[in-house]
Amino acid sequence: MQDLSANQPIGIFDSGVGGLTVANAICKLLPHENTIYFGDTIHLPYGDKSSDAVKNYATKITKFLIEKQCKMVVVACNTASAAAFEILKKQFEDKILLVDVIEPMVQYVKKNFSDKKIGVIATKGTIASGVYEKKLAEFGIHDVHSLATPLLVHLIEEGFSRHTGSQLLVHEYLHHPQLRKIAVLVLACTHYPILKNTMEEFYHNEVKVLDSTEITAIEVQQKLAENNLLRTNGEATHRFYVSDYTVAFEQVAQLFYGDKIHLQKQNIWNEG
């Protein structure tokens, strides 16, 4: 691996807003770390692309966050963590630190409830990948039901997740009968904790709904503790680039950070 410094910034990537719940995440744990956000909107949601089309994206992503001398890049987004996050690593992991967001929720399910049922919601691309069976039956987790729930991404990334129509959206998914009688909720994509108290209403707080947020926000302390580069002083900088400018974007971002924020459009894929 090349010389990384505690100073450089971490990296992290989604194709929207999403991956900003997990960047916040970060942040709030680790409140001297300067970061970096890409939100890949010109070609939101990943969910509906191809495998081999979200392994060019976050490759494409990656180049890009190296270049901007990042330390670590984070996969805040479970859809290129599951398509490409080996692909990532194989190319990547002699350059810099890498982190996704399903390997940290499995061991999460793993050690707190693997004797329950589980509800798994996502992308259409996260379900069809069955990445959250397969690894969860690594470890003899089984009774693992999921579910598509794909036009919650767009609802969020329209900027209506405090409309009402949203209350109604996640009603009518969570009472489909592939999550009947569910004990935990994974939302295995970084859009969907800004929905979660609506679910958590749902199901009256007797099912416990897990977001990747703070468990990969751990993840990452631990992994930059490890190799020496926690920044434990100074203040933080965070930049926001964006391959195509929305409204909704700056909209949600600011539920996060406020006004201080600055968006810069970098549209890479015009870029040879």
Ligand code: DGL
The other form holds:
Amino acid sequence: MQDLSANQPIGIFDSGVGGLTVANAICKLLPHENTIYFGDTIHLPYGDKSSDAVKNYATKITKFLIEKQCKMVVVACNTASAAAFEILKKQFEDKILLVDVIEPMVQYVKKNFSDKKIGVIATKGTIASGVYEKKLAEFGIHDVHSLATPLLVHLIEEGFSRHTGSQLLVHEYLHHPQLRKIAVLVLACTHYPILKNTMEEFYHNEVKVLDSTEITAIEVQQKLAENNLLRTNGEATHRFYVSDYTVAFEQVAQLFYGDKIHLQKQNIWNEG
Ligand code: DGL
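Mind sharing the form predicted in complex with the named molecule? What's above is the form predicted alone.
So here's everything in the complex, that chain up top.
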């Protein structure tokens, strides 16, 4: 590991606004940490892309965040975590700290819900990878039922999360036979916490709906602490980059960070 210091920022990325749910949880838990967020809006949605394409995007973004002096990169996207985390570890683990969103959730389910019937909803890419089934099976958890729910990302990116159309779609998906009689629903896409209330209402709070935001923030805290890299005082700065500017991104981002958000467009694919 190269020499890293606590004042260096944490890099966080996703295809769009979804990773902001994780970024926000990190900022709440670790208010002194500087962050740099990268939303790869030009390639959104990742869930419909090939695993090779997602690997490529994730690698390039991680390089960009390393150039921006990040001490840690958080892959705040399940699709990218499923497709690219192993490759990112091989390439960059000697330079920076890396955190994904799948491993913390798997550990959390193992610890708290190992005897329950588990439902998993995610993008097509994450579901096709079978990553949750495989990782949970390693701990003897086999009652896992997955469903791809790709249209939710579009509604969220367009700022439609409070629209009745979103509610109808959530109901349609959660009624699917694949999710019948589950006790726990894993939101395996970082966009979905934005619709978590709608899902909890659908289940009348009888199904435990889990999202990876706080669980991942705790993992970030632990990893930084283990490496003496926690920033424990001083005001934090937050920078936001997008590969393509969209008004929708800015509006959804403002829900989390208020008006002070300033988006910088950075198409890292057109450089060099
Ligand atoms: N937020 C993402 C995830 O966790 C990606 C959504 C997408 O771009 O399809 O998978």
